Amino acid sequence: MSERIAVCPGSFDPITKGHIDIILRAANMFDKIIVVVMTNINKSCFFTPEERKELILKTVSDAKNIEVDIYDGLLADYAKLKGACAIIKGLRAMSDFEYEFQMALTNKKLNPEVETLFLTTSAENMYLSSSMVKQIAAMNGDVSDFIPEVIHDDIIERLSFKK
């Protein structure tokens, strides 16, 4: 039996406890999860792809079946390249669903071998987004409830106006 690989894509700028929740839950369902830092042309990022990869690696260092990668191309192509059978996407609210559903159909058309699985976020993370974390941190607010403790200082150092 072949290894069941899933890809968990995102911009992760920065990674939040909501992202980690989805990634760890997916890691319980597959043999290997590849968290892939993707380029989103509609977003401007505060962290480079390499920095985001390092932040993710710090947060998932205990998980044996999670890899972290960077890819600047089509997700459907990346999934095929890695032999992934699934793409994992987290949903916070119904507003996420329409966009993610459209993306899932597009990825299926581009790579018929891959399925998209939607995991709903846990209730305590429904409102949480990287954009919200960046806004709060930039205004010197406390983001410790929203991001993993192991990367807290990295996030504050980059985003806080207190420099």
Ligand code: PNS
The other form holds:
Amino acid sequence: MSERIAVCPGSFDPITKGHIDIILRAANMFDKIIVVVMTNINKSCFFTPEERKELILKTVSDAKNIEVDIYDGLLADYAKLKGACAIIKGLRAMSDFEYEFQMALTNKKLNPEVETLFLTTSAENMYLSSSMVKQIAAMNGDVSDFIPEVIHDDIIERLSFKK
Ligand code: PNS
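Take the protein just shown as the form predicted on its own and give its structure as the form predicted together with the ligand.
Next comes the full complex, and the chain you just saw is listed first.
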């Protein structure tokens, strides 16, 4: 049987414990996961795509079936390019749902061969977002509960106001 590949797309600006939770759970369900750093036209990012990729790589280096990539194009095209059968998204609250539902339907229209699967976030990550992490770190707050330890210092170094 052919390898079952899923993509986990996002801005990851930066990756948080909430993202990691979804990625690792997805990695238990598929032969290969490709975490792909993409452009969200509604967001302006603080970290460059290469920096975001590097931060993700550091956090998933132990996982054998996870790759990390950057793609500046349509997710539906990327899934086709990689032969992926699924797109994995994390859902936090109902407020995420309408937008995610719209994207899932559009991606299905653009690439009928790919299914979007939603994983519910773990309860402790319900409120967590990259923009919260950036705000807290920029004001020298403690973000250690929200981001993996292995990238904590990199993020603090880039984000916090120099005292
Ligand atoms: O982490 P985000 O910002 O919620 O991720 C959104 C992202 C990057 C997955 C989404 O904006 C995306 O798929 N961008 C690639 C371009 C594309 O395919 N747009 C959607 C057409 S419906």
